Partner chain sequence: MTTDIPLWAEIATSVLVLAGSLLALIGAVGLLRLPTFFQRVHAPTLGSTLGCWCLVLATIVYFSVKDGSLSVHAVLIGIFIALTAPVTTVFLLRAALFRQRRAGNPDVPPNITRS
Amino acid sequence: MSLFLAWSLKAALFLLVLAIAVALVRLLKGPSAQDRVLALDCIYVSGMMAMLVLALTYGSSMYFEAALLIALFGFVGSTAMAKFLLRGEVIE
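The structure of the preceding chain alone is requested, in the form predicted alone.
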């Protein structure tokens, strides 16, 4: 791995962790439920991207599988929360 790529992966991981921290603040202080759902979406997408950066850094396929699971559960959770906010119930 070249020095530039190693440095770029570390910088990307730092920025993703920073994005998670900022979204966590919005999740805790969000004035409305929509803000909190959007912050949760940002957290899971940033977490998934952090897993992919870790997979590239360490060359392990386990991180790819974890990223796939985070994407699947995040999508299902976002869909359920959006449906709950629109209609007041998840399962009709």
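This is a predicted model, so every value here is computed, not measured. Numbering follows the first chain given and starts at 1. Between two forms, the rigid core is defined as the largest C-alpha subset superposing within 1.5 Å. What changes on going to the form predicted together with its partner chain:
Got the form predicted alone; any chance of the form predicted together with its partner chain too?
Chain only, nothing else included.
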């Protein structure tokens, strides 16, 4: 792997961590509960993209499974929290 690709992968990882940090500000300060759930949704998508960048960095396809699991549990969590905001309970 050349220096060029290695540095662009590092820069991409930095941008994704910055995106997570910016969404974390919204998560902490968000005026309403749905703002916080939206910020958490943004955070897990950014984390999943960071997993893909790590898969490129280390050249290992093992990270795809981790990315898929993050996507799956993020979806389940966001849906459950949206359902909770709507009705006050998750399973009815």
